[in-house]
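Presented below, as structure tokens, is a lone chain in the form predicted on its own.
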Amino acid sequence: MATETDVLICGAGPVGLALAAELTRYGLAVRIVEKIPQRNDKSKALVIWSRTLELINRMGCVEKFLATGLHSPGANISSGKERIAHINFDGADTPYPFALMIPQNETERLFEEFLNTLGVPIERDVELTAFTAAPDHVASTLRHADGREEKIETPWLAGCDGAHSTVRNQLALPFSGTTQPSDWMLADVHLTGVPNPDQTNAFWHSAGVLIIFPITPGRFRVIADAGLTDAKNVRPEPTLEEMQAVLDQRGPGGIKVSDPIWLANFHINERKVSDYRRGRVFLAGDAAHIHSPAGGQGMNTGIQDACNLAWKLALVARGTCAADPLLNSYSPERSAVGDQVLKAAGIFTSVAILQGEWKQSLRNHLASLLLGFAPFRKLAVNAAEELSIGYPASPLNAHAKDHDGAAQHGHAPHEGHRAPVTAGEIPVGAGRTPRFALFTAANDDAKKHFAALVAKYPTLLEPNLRPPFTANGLWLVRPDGYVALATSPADWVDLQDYLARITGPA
């Protein structure tokens, strides 16, 4: 039962695999397994965002994933042949203005391959079939292919395993929330004449709602509501004459439909459990949230956990931090991200499938005219691309000595915001050890506080200055590059404070 493992990740998709590469990055002993003999096929999730974008990029492997994916520029909403309002992403405060669309079989295996290069196997057909966690370890049961049963203790576990996770059921979370009553239909198919090919196309019709997603070019996922669920009829499964009249009756027109590739019926689950840990056992993506479709944010969420996870785990791991205020903090962080996932999923797939004619006229107007102003585009933007995603809540904040604003001076971004982000710039986290960075005036008494810090605390602070975001101020950056700390220049002793209640007993 003795093992070199640090973390064993029970589940091998997208937020299994980012968070192996993360911790394996950092220097942890990992061990992946999945149930299943093979990498799934299907596309299911289809795009990347760009704050996911910026994290891979940290983790050293987003130029293969840029160089698969189709670079969308924005998203539509039309009525018929009406457009009510376009969103581009273009002028987005990122180095990846855009939503990378990149079928989920092909992010696995961008993800598998770079975890490869690490030295790091994914083991499939072996299942994790119960687990015991005391307080310095867990025990787990693995049972291979053959049959054969391995007992396996390590430091930590992590759920990555899905909507029907193991970790989650053997930890009999409640895994809290609805089925929507109505049915989905899913087509990946083959179009010709779509407008705007390279963008997401949303169609409100008074028979419910189209969203055309591109993949890859000719090629794109199609949704549509089919009415109220019929439980004593289930629905079988679209044909592709189906899918080719919902096109004709809610499209613009002109848009034809053949070769399938995945024809699916669906419904929308909106659960989540209230608390992602459990002592040494994390839950991640979808053993922890599953959302409306809407958006495309569910895996995105999912990779984010992780990353959010794996930078905390490995300070602990290595001694550098003290247990309690980083691992402490993952949860409320990270679940305060589930809840208004969930929230903004839902309302947009209520809006989107609203009946009523005086009440989707209504709807339509306001949805023109409010992104129709540029503060409001500007907002529905940040919040697609998850750039506005912070954690101004989160335990592991500073928390300045005075909130009403004499210590942090106004200046943003404030404690829990994600920092600025500057293309070509070496960003917070990267390398191979998770680094705080302190961001402020490189004058002369900063430089004499700073060289004390960081021989102080060598594996915690990067060992340079980085250039502050405004002409005055000082800002701790977490190695996921969330703001810990906003300060004024003077205040080195909130910053010493901060260290050393981080790095605090054990």
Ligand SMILES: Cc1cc2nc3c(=O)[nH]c(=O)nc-3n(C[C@H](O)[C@H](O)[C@H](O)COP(=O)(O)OP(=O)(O)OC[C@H]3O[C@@H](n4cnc5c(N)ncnc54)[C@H](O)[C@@H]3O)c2cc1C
The other form holds:
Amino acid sequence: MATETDVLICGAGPVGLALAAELTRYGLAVRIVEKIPQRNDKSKALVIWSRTLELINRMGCVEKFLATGLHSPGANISSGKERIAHINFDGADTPYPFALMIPQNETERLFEEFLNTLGVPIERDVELTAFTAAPDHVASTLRHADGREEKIETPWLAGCDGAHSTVRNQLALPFSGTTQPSDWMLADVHLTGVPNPDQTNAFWHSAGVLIIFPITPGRFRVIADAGLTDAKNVRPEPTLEEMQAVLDQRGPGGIKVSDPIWLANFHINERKVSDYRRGRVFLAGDAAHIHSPAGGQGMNTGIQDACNLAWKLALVARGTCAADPLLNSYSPERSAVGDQVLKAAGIFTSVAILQGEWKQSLRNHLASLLLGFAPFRKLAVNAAEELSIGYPASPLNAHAKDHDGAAQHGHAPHEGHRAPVTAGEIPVGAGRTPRFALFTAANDDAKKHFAALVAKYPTLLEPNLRPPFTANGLWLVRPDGYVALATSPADWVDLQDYLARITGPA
Ligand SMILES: Cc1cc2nc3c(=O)[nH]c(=O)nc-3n(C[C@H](O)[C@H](O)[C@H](O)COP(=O)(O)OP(=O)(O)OC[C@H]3O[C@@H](n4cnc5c(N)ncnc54)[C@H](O)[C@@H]3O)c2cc1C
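Starting from the form predicted on its own above, please write out the structure of the form predicted in complex with this ligand.
Next comes the full complex, this chain leading.
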């Protein structure tokens, strides 16, 4: 039995690949197994949002993504030729104020290439068939292409094995939710005549919704709802003629379709587990949550699951932090995000496929009104870009006594919020060690206290103070860029208590 692997990752979709990259960067030994012999060739998830790009930057490979994808500046909702609303990503408070349109197979290629530079191969044609979890390890069985069975013991197992997860099924965790009773058509095709061809265009029509996403110049993803599912007559894959008919009926006119790359039907499932962790076994990505592709959040949410888990596992495996406070926070933090994403995608889809003339008319007016109002538009952009995701109720927050005091003046982030990210700055959590960073004014008192803390926690804290977000405050930012503690500048006791809590006995 091999024992030198820290984490066995089941599944080499975007989430397993991101987790493997993060864990390896932080010095853990991983194996990543994938039951399919070749890399996925489907464009499935097309959008990488700003927050995910910020995290990929921290991982160390964002440039290749930026060079490969199409930078889409906004999105439109229209009814025929009439524009109901326009959303511009330009003003988002991030170094990446756009939607990066990139087919999922390209995302997977880039992650795989990055992983190869870190010296980790993907073990393809290797299936996890069973495992048993003990208090101090997980014993897994892997079936190789030649039928050989391998037994492996690892401290941790991560199930990144998608909607039909073997890991989730073996844990007998309910995947609660529903399958929507409607059929959807998907076409990855070439189009001419698309207005604003570098933006996503949704058309609300009395017969249903049509959404056109840019992929590369000339190539687009088209999706449209196709009516109620009839279990007795399974709908065949859409033809090019059907796609042209839907574009003619629901679009602005003048769009011509050709050269299909992928034509498919799909159903919308809205399901989630309630617990992303069972002892030494974790779930991430579609294995833990699936929902409507409207809003394009599925893969992004999964990659962010991976980024949340990796630094915690790394600090525990290195012996820097105690297991309980860190690992017990993974499921509550990410499950709450999963709930929010599921709800938002569900609402977005229901609104888009609303039936009935007066309801549709009311919807169009309300959307025009709300999205014409700058503060609401900003909320919508921050939600779509996943910049407003945070962990305000996390058990890992410090709950500093002075949290509502000096630290909260101005626009400073609260505990659980994403810390502001500035272009060109080295992100917190970059490099080979997951470290927390302290943001406060570097006066003599701060320097003295900070030097003592760095001496005590040399592998947990960044060695330099970073400038405060506003004049008055002290912030401890986690390796994934979320604020763990926000308090007044002199509150060194709360900071010491917090560090003692997370590094305490395992
Ligand atoms: C049509 C469509 C459009 C979408 N659009 C978007 C979008 O615009 N934006 C977005 O964010 N998301 C979108 N999604 C969702 C997105 O594709 C998924 O969220 C994403 O693929 C999830 O990644 P994952 O790594 O969790 O799972 P997967 O990509 O499903 O990868 C899981 C991997 O695990 C492997 N595996 C399974 N069981 C085992 C086992 N026992 N042993 C070894 N390997 C195993 C599988 O072969 C698979 O390769 C879309 C999905 C679809 C279908």
